[in-house]
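There is one chain below, alone, in structure tokens, taken in the form predicted on its own.
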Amino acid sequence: MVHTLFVARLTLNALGRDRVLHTLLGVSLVLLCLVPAFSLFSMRQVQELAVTLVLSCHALLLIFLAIFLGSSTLWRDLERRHTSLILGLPLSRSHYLLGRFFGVGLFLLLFSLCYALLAVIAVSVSATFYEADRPVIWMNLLAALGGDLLKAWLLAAVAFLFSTFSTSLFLPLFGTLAIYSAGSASQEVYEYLNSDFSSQISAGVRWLAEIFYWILPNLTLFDLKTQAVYSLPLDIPALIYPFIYGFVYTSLVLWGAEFFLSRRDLV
């Protein structure tokens, strides 16, 4: 544990220094400085404008920060053979691999707390424009910020996956964006074959669908945007299942990334 926590240090200092992560920011910052003059937009709506622009810029931010750093940072020390280096020291693959993936979750962990204390500023500043007929609900808020956390973490176990086994860095970039497609309408595509309209779809195609939906990862569950927008209750259970679901998947994700980096050659 001592040997992981390390690793993910050093993982976490590389990329606070990386200055690409840094423009990354800066426009975070911009976008956020932006969501009251853009809610205005909206006469009547601008609370709940205010919280869509906020959570559709986090969650746009943090997928293309988990595929990027998902799919680069350990690629690159497979392909420059770093891990020649690292691996000498009494280190074994699975520390290794899992200081690499806290290192960068912890990293998406900060990024979301920053982007979460902001977002709460712009959408305090954008409801004075216009009285709503609803408060804000912080809390849904601050769930659909985790919920976009959880899908994000998962993400990056996706990358770190295809890292293992892939020579290149465009399996990672475009492996991930394609599994992340998928698992954004597996949960649409699943209740359409099971509903009066697909009749005529056969039972072979059917079924091989059916197989997908239970193997991608089902990412609409993370998805807490309308609660938060129109404050609607949010019951226990929806906070819950999400955060089991992401913790099993991520967890068996990684085992095979252990699985594949364990039997690939590091000389």
The other form holds:
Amino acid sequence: MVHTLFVARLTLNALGRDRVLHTLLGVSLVLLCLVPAFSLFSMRQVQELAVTLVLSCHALLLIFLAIFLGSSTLWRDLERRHTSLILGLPLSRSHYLLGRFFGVGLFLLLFSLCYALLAVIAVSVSATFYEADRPVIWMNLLAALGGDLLKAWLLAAVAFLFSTFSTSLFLPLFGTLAIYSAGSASQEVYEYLNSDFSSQISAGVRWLAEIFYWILPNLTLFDLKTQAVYSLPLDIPALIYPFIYGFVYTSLVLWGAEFFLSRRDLV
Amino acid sequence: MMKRLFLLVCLIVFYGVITVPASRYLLDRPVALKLGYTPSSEAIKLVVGDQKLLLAESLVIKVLFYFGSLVEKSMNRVDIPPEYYGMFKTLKTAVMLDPYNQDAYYFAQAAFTWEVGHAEDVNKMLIYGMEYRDWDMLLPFFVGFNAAYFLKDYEMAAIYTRRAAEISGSDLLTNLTARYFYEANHDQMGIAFLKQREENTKDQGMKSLYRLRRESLEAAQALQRSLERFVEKFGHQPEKIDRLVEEGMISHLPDDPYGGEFYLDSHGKVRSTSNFSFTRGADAVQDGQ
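Please give the corresponding structure for the form predicted in complex with the partner chain, as opposed to the form predicted on its own shown earlier.
Every component of the complex follows; first up is the chain already shown.
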């Protein structure tokens, strides 16, 4: 555990010095400053548009960060042969992998916390422009941001998994992007296949789609934006399922990553 | 150095030369190109992931901007017929992506009922929205208004205005509901609704107003029943409402609590000169009716 935390701290320090990430943080700050102005484009739902913009920017930035950091962190070590140095340390491969992942995860968490603070200010300012039907439920907003964070952790884990057996950066990058796209659409496809409209689809295609549905991560579960934007009641299962599902799925993916990394020739 | 500077100046000039006509070309694009083609909501849902709300709002804003630019042009006496079909289709896609989107419903009500006369399509969209925005009194109010004003469907108007009245607790809507029920020949429903509101309100002034409206409807209902008995017995409408008393269908003509006098309109419906409102009654008195 000490070794894992040590690697996580090193990873976090390295990410904190990354100029690309500084730029990205600057971009997110500019976007948040523009939210009150953009929210005025709406006719009657200024506050709702502000929350939508805040959550959409957060989700997009986190997905970018998760895929970019998840793909490059491990791959860079393998590519630059840093791992051969690590092998000489009293550190197991699983500790190294988990340390790297926790470092990235912690960075995403810190980014989300800073963003959440600024998002609350941006939404509060926008809400003063036009009185909404329903006031913002801040807990819903935080839950939606949390849902995006859980999703980003899961995607980062998927990128780590691809990095453990790929020799190129393309597979972790585009593979994770593909998983993100498929995971976002899987619930819609599943619901369509279970509706009356899909009667003409062959049984084979249905069967295949159903297998993918159960194997791919169901990212719809993490989407709590509607409840946050329109201040709808958020029930307990809507909060608990993403948390448990995200934890279990991410753990499974990391187990797979550890499995492949432990069998990879690092010398 | 001079060469580089010359190149820079040339590039800036070329930029100026190309950017102005390019911008003009974009401004003068055909309507269909400006509004663009929006794929079906089912297809969009598969690719946008968790950005459905943002996309829905951007579609609505696109329609708002497009319509706004046409309004601006028409104010400057440049008449371009709006592409209503494309606008409505875009809004429908937006509400399928985000059924809570308030802007889409409000704009549909504003642009597609008065101007184009698509009250029926708008009502379908609004009824769909009511399943989601169940706290919003304006959606059922719009449906009720469209039904009464454009479609002359008073039964539908009464049902949805009642819903709006229940959500908002508005006294004005309560009275309007009762009136729609009366127009739809559902006096009993109107009376029952007013009774229920009368019992549930604490404000004594409002209680009196509901009672007044209920009593006027009850009086009109009693006259309508006696009128039906008259038609049943004689096979035709009476020439004047007084015939109902003369033929013993009713003991006396009831008073209209709003101060008007009951009469029969050309369709054989019991009406009052007050039109069941103090304002109209006062106008009628002033006009010497």
